[in-house]
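What follows is a single chain, given as structure tokens, in the form predicted alone.
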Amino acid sequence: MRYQPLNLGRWVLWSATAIVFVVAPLMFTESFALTLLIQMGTMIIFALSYNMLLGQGGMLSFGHAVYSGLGAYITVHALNLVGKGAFYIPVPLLPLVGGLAGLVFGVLFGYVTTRRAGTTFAMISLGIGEMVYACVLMFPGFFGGEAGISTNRVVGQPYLGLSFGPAIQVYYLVALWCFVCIAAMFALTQTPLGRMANAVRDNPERAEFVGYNTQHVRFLQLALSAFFAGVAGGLSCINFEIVSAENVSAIRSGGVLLATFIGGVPFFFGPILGAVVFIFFVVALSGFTKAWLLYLGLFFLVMVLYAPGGIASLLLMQIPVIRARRFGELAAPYVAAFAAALLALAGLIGIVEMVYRLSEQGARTELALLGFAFDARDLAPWIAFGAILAAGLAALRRATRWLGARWSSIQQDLLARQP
């Protein structure tokens, strides 16, 4: 796909990007499956934002929160301001705002962060973290304590006709936000910045050697992380109208850390895919179920245990067995395996919703799952899931052996074609 000076398969890909991003709200039309679009669209940014950092710079963080959550503090300031007619900017313009003050804070705590590597990086991301949120709490004057602050997005005359009241006017803003940032952080992992970055993940001792400051590296790659992670907060500010604490808060730094981690931290594309899966278990999953954590956190296990690189890696995966044309044959033990799966997910489903049911006080114990109406306190539902859970997990036990012995078996052939 290569035709100089064109890459033709990038330019397909980042036009198919565009068409999904407009034709998306066409296809799921209904107000909760726009909700969903636009908080996918912010956590995609913070998710990308967040692999700058630990992806591309070897930097585990606990406290990324920070950057998007400050950006949003002083976004939501900026857009009341202007609800005063103290201050203009234009509402699609705010993100920018909101960017601007996490490159500033970013640059602040970069200067302190950045100094160590590693655990001590780590660590000492957790604390500002933890100081940050402190600082929100005692400080209510600026950060509205508890509560927040609220704000109101339809300010101001409309903006080319635009108001952003309706949420499909705010579903396109993120939208139109959300594709110049992958954009623009793709093109940043292609300059000499980007490209260090990646040597001073994998050896920083050799990146010293041939001259470079890897402190220097890392304070940079942090700053325009915030950056973007500010973008984020801003585009939060204006879909919620709201700004806790919250925002900055570690269940909130811990979240992206799940997405990235989900989708593929080696890969670019990764957090793209775990923000999209991390978005549907909080907005989508917790809507039906109060489990939705257990979930979560049981989909994190099996991805870490069995596919540590994420999503993204399954996919990849693929590719060499596609273009052997052999992907036909993995496509029955696949079959099976999910099957397998689906039945086992099923089993563990009725168990753990009974077992919440129970543990609610005055709750009703009659439940209704798969089309089925049962109560919690009977033995029989218990017995039924159980077995169902049971069967589940033997099938796919033998159908991930069935899928392994096959894939085994096309990776060696794939090898020995190789010159």
Contents of the next structure:
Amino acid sequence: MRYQPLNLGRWVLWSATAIVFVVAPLMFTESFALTLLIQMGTMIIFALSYNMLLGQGGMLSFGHAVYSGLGAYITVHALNLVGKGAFYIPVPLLPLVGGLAGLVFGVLFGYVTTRRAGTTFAMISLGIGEMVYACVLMFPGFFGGEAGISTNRVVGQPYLGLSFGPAIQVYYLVALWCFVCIAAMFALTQTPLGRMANAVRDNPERAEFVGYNTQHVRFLQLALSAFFAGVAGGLSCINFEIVSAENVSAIRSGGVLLATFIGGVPFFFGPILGAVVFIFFVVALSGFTKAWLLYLGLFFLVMVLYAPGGIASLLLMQIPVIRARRFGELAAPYVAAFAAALLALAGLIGIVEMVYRLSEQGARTELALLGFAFDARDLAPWIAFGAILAAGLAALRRATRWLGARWSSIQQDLLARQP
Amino acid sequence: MRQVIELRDVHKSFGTTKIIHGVNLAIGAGERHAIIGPNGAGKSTLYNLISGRFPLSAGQVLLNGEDITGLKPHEINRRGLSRSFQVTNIFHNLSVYENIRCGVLWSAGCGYSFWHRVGGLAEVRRRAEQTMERIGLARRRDVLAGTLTYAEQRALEIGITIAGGASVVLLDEPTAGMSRTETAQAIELVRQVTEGKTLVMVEHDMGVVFGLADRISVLVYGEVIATGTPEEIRANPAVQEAYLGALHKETAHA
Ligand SMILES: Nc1ncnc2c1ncn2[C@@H]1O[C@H](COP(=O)(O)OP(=O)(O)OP(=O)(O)O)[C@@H](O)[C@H]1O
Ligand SMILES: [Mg+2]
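Show the form predicted together with its partner chain, please, because up to now only the form predicted alone has appeared in this conversation.
Okay, now the whole complex, with that chain kicking things off.
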């Protein structure tokens, strides 16, 4: 009986997720939004698979792109062979090829990496990442060198009336796979292996003394995680119709670590949020400014310092406050902190953009931000943005103090009410 | 009586320091065996050797007549030997229930399954809930283990150890750091949960030891200087000399 509402909540949550996937592309009309959504779906799978290692198994990997990247390479070859008529696999099932490839490489490399945990695991994963990257460049016959291997996803007869030429069809393919993978990875957390992965993360020694070989637990967890990474790789191959050395690079491996961390390692759904934000930075922001990587890095830094549980933890922290019907007290300080943060951000952006313009040879030094036009070679905008940044930071400091005071008084009341 | 645990001339050195010098010990089925000895005598080290945490420098360990020397801790656990730790060794970020369930999973035959839903395994749940009842933590089911009180963590430590239903249980100072009432409760718990099992226990509280144990071994500087029933141990002059006497003096001073 006690579990009834919980199950209901779960149904609501999963249905809502499904609805979001269905309606998301209908809300945005520009084709750019669709590109963004497709990449977010792929990244969600990739980040969740990464968190099977980091969050659930306590394995910090610096080479997770190996599995998505090699999965993508195998998919691109499969797709090209299908195009040549060598055999037939319907395009919607190609991500499965990527997944199986990921699984095979997961078994292969995982056997080596998971022999150790902790720092050693991290170092070996880094080494394997570098090794695979070097191999990809070394065998251009198979991997296509720097340029990579391109393909055409429209092959053979339309499958169920779908050619997968239009981006919207690709979107729904990604959305379907994404939904299925989220469900599958969630289900995995509820299995004996998933639970023992948590135990091995927390206290590997004790896990040994209740009958579990921690090495096997890590190995199986990694192999399964590599499968999902491979699916993500297969989807990205279908989307971009090209796979290059970048797909297995340390940049990708670092990216998925960033995304997962930003979203929230301790929570299953954290990486979903992280993937969305990360793709926003990488794809959307990179269209506006050359400094996007700097902003992403700063954002990551702020999260690591002030919210190590990621965006998910920030959201979940509010739940007890909302339950106690005291969120209203926090609204004002939240708004104040948000406004102050925006002000500081505006100042920071102004300065960063000016620095970028001045440092770049031959770039135009006139800029416009929020309708204000100015020239980076003048002194006035530097003073103005510096002042805005300083004012914003000062305001932010006061606002967070205010917020902190209210927050701790609410927490004390909540604690006092507990039995 | 059938020997459940047998140590044959076991030696252990850390680097050049010899900690265990040729221990021979035989513990029979269903026996409650206490190991006593002064601090640093090597009691915990002996446990670590039996349970596979450390490799032996020399000698042999047998479990139910089979040689288990050099096996990994998980292999030894699967043969029916389970141990607790002197320094609480639990899964801090998991709930009480999940901690206990970790102790159940292997012995319930779940293995590394990633195709069963753990919540749907009725046998696992039944055993975990029964264990929580027995250690008195049923009401703390969903509390994170790291936030329990010290005495509760000690109870959980025992709970994880016995949850799998191992037939041989090694407890390393289960009452360490407890108050008198807590100790009495913990010992009652130990008595109940090890009914019909072979129990080996390291314990400093002499009242507890003489009340609970069928036989006692005295370990001093890595050597077993005596093994016998509580009466024999109490009457043994060497033990008096090396250990009990010293302890009596200590308590007399305090
Ligand atoms: N891993 C290790 N490396 C080096 N020395 C160790 C190690 N473990 C234990 N020792 C040493 O072995 C000796 C015996 O330690 P042990 O913990 O077995 O004693 P004990 O009888 O359990 O004592 P206590 O009653 O304090 O628990 C101590 O001198 C200790 O310093
Ligand atoms: Mg000890």
